[in-house]
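In the block that follows, a single chain appears as structure tokens, in the form predicted alone.
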Amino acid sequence: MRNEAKTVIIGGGIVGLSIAYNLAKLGEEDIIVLEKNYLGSGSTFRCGTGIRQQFGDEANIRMMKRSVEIWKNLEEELGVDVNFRQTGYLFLLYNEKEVKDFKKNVELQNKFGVPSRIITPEEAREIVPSLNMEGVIAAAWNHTDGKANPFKAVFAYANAAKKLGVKIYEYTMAKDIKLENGSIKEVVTDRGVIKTRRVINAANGWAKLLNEKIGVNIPIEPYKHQGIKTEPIKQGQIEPMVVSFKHDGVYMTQEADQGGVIGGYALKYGPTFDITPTYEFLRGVSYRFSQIIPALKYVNVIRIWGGYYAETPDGNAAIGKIKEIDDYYIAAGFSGHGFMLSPAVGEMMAELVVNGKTDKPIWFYDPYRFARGELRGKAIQMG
């Protein structure tokens, strides 16, 4: 392992790897990525694969519009098909308040070029014929949303970063960050010390533990969420991500390549680093799946897993430069949105580090907003 670097990125999930790749793409050299386990082992490989632009605020809409532009061209850029498919997101709406709220969101999304719209129950059933439409009075639909394969995406970014000279060390835990007069001097790992002047904390659920080492207080806590996967069913049955908040935020979609149905709902435990799957979740998600699509009651579950949502008080990430420490940055606390946002976040962070500024709405994710009591509107979460 190298013992010196210009930049050390802590966290080998898709956010850390996207940042590393984009930094190298802008000409930065001497970059190290540290991952305490295997790449993607934290939140990325445990996510629901969804990629959507249907948010309720300008910043997330703009960031996700840019992310989708990148996702569409990622195979060409990185040389790997990451199974990105624009199969859409379909939010089922059961009362007038939901319809009113989503109409307002759609208006804002349209303003920034996202072609979402409110559709009828009949139109929703044309998109997913097996839906149980009882009680559904409308739906929000965007055909340009989609999904991708997190496993392929992580290794696509990792391999592309390596080709640009980035060094990636798996099974290497960052145990401490040493400072001197407000400047970073070294990162202490369980395999040795790396001298560096710049650290980017992309550890998501573990970001708080690193921050505490150097006196930085940003409220990020890990919460256990769980996911489920069924045996394969005939392709094309549930192409979009289908979401219902009436049924406790249940979400489901069919995998682009293997044909199984994956998803979850808004049961969470924590703060905790325990990700042991629970029978409570298995029973609850099975019931909710069959409420949305009755035929799923006859489909076998083949896998259940736990993962982390690294949550902030307003459900939006903390991204930016920490003022009290020279060249210390954070991109963490994505609250379930890290996978979908990662291409645009990688660009934004690289621009900030290299140029000292970015044209993307980084102000929205200001890490200091919590201390000021300026929380953002709660971002939509599924699961």
Ligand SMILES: Cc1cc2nc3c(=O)[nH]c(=O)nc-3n(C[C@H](O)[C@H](O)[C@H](O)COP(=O)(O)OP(=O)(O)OC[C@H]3O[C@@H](n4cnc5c(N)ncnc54)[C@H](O)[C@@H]3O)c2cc1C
Second form
Amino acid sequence: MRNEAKTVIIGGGIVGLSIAYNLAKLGEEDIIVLEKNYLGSGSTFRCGTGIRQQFGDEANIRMMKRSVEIWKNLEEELGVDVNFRQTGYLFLLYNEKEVKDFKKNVELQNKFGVPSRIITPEEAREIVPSLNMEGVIAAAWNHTDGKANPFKAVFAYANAAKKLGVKIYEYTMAKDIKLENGSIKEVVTDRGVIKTRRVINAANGWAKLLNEKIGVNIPIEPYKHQGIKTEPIKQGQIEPMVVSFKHDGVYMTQEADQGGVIGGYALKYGPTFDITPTYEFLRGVSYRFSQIIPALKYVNVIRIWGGYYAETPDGNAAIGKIKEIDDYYIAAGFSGHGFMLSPAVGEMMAELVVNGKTDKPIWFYDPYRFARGELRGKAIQMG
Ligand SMILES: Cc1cc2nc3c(=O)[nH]c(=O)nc-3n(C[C@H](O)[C@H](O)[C@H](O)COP(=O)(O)OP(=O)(O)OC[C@H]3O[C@@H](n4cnc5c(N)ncnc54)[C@H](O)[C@@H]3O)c2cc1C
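Having seen the form predicted alone, the form predicted together with the ligand:
Below: every chain and molecule of the assembly, starting with the one above.
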């Protein structure tokens, strides 16, 4: 292992790897990524694969619009098909209040070039014929939303970063960050010390533990959320991500390559570092899946898992430079939408680090907003 680097990124999830790749793409050299376990082992490999631009605020809509542009060209850029498919997101709406709120969001999304629209229950059923339409009065639909394969995306970013000279050390835990007069001196790992002046904390659910070592206080807490996957069903049955807030934020979609139905709902536990799957979730999600698509009653669940939503008080990540310590940055606390955001976040962080500024709406994710009591509107969350 090298014992010196210009930049040390802590966290080998999709966000840390996207930042590493984008930094190297901008010409930065001498970058190390530390991952305490194996790449993707945090939240990323446990995610629901969804990628949407249907948010209710300008910053997330703009970031996701940029992310989707990158997702679309990722195969060309990184040389690997990450199974990005624009199969859409379909929000089922059950009352006038929901319709009113989603109409407002659609107007904002359209303003920034996202072609979402409100459709009738009949149109929704044309998109997913097996839906139970009982009580559905409208739906919000965007055909340019979609999904991708987190496993392929992680290795695509990691290998592309390596090709540009980034060193990635798995099974290497950052145990401490040593300071000298407000500047970073070194990162202490369980495999030795790395001398560096710059650290990027991309540890998501664990970000707070690193911050605590150097007296930085940003409220990010790990909550257990779970996912399931069913046995494969005939391809093309549930192409979009289908979401219902009436059924506690249940979401489901069929994987692009293997055909299983993957999804979850809003049952959460925590803050906790325990991610053991629960029977309560298995029962709850099976019931809700079959409320939305009754035929799923006859399909077997083959896998259930737990993972973290790393949550801030407003459900939006903390991204930016930490003022008290020279060259210390954070990009963490992505809740249920860090996978989808990671391409644009990587670009934004690389611009910030290299140029000291970015034209992306980084102000929205300001890590100091909590201390100022300036919470953003809660991002649309599922699961
Ligand atoms: C059930 C579920 C469903 C989800 N569905 C979606 C979805 O559909 N769409 C979406 O966009 N998002 C979804 N998410 C959220 C998404 O998974 C995360 O927001 C995203 O993966 C965050 O990526 P990350 O790289 O920031 O974090 P992580 O993948 O958690 O990576 C952080 C890494 O840091 C490492 N690390 C921590 N501390 C240290 C240390 N001291 N030293 C070295 N390494 C360290 C960890 O091991 C970990 O691998 C879902 C999450 C869950 C749990």
